[in-house]
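We begin with a single chain expressed as structure tokens, specifically the form predicted alone.
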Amino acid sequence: MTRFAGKVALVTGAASGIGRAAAIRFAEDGARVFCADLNLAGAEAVAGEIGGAASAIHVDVADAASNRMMVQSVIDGAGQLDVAFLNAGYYGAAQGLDTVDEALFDRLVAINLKGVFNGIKAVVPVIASGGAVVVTVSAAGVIGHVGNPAYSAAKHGAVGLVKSCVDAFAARGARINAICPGGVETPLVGAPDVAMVPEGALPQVPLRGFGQAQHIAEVALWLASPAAGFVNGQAQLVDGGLLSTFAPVQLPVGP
């Protein structure tokens, strides 16, 4: 497919996981791709996987100036920006409220919420008419997460940012949406990156099972494509049915 022929795509968090899968798929669909990550060596490795259609950029999404430099590098290198997949994120080591201290809270908010804000602010002045922004959030952005309340709070804020910035992007003829993955097998949860497969060969995920990074990447590509031109300001769950029903409850037993 060549849905993105002649287009330029920026992917943050591109060194691994969902970002890596999306960068590869954008390139396969014709885009020139800029792979951005705090881990520059990892981003360079993914750009190397892709080949001549890709470049690597260092970015610290928690820093506003770094985001501006990242976007300027795209404009300097390609002259345009059609798609921004703001995917970088951080979970941290948390196992309940008692394990989240102020330092971890600040880091989670800096990357997962302020990082989205910084990316949006850097992208909106240059995004092309007809362009699209997709932000990776989480299913924890639409429901609480007892294991990591700070992560969930930051992700809820990111959903609010996306919905609040629709008008700013519409003024430039562009769209913005969030994608909210459930459980995904990526390095974020200790799983290795795996080889890409043809789009039609992706397996169906069992109910409430773990998806693959490419499952999320394919939805991100669709949200960024003209086929999703009627989708704007939404938080799209991609969770294998995880949040489709209430959690099972123990019914009272009769006397």
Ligand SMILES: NC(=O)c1ccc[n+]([C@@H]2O[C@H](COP(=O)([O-])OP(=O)(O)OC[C@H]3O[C@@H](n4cnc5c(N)ncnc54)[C@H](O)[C@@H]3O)[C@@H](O)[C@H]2O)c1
Contents of the next structure:
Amino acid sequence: MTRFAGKVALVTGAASGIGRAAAIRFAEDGARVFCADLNLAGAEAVAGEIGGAASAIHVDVADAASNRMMVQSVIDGAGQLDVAFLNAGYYGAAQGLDTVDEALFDRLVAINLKGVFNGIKAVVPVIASGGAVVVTVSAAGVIGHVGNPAYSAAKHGAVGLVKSCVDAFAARGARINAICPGGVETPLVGAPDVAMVPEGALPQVPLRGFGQAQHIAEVALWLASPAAGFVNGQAQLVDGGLLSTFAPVQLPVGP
Ligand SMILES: NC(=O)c1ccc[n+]([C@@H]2O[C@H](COP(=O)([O-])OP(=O)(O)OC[C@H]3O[C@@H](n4cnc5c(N)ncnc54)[C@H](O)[C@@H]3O)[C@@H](O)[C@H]2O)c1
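Given the form predicted alone above, produce the structure of the same protein in the form predicted in complex with the named molecule.
Following is the full complex, with the preceding chain placed first.
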């Protein structure tokens, strides 16, 4: 398929996991891809894996000027920006409220919330008419997360940003949506990056199980495509049914 032929796609957090999978899939689907990451060597490796016109850019999404330079590099290199997948994120080693100190709180918010704000601000002046922004949030952006309250708070904030920016993007003829993964096997959760497979060959994930980066990438591509032209301002869960029901409970057995 070439849903993105002639289009230019920017992917942040492209060195690893969901961003890497999305960068590869956008390129397979015809886009010229810019792989942006704090880890420039990793972004260069993914751009090399893609080949062709793909290129790598260093960015620290927590820094506003760095985001502006990233977007300027895309415009300088390709003359247009059709799709921005603002996906970079950070989890840290939190294991409950007691383990989150002020420094970790600030870092989680700087990357996962301010980073999205910075990306949106840098993209909105140049996004092409008919273009789309997809922001990777989390299931922890629509429900609390006991293990990492600051991550969850930052991701909730990112959902609010996405919803609040539909008018700014609509004024340019573009859309913005959030994607909210459940558990995904990526380096963020200590899993290795896995090989890409044809779309129809993705494994079926058991209810509430861990998906693969490519499961999220496929939905990000769809959200960015014209087929999703009436989907705007949404926080799309992609979680294998994780949040569909109350957590399974052990019902008390009778007398
Ligand atoms: N893996 C999961 O279970 C899961 C679940 C829900 C949401 N998410 C979200 O998905 C997104 C992608 O995560 P992943 O699982 O692919 O993780 P990952 O660790 O494999 O990839 C994250 C990428 O973001 C980059 N990054 C981190 N800080 C950055 C910064 N300041 N500037 C630029 N790049 C930066 C990292 O270098 C890395 O390449 C994140 O926003 C994450 O919060 C992941």
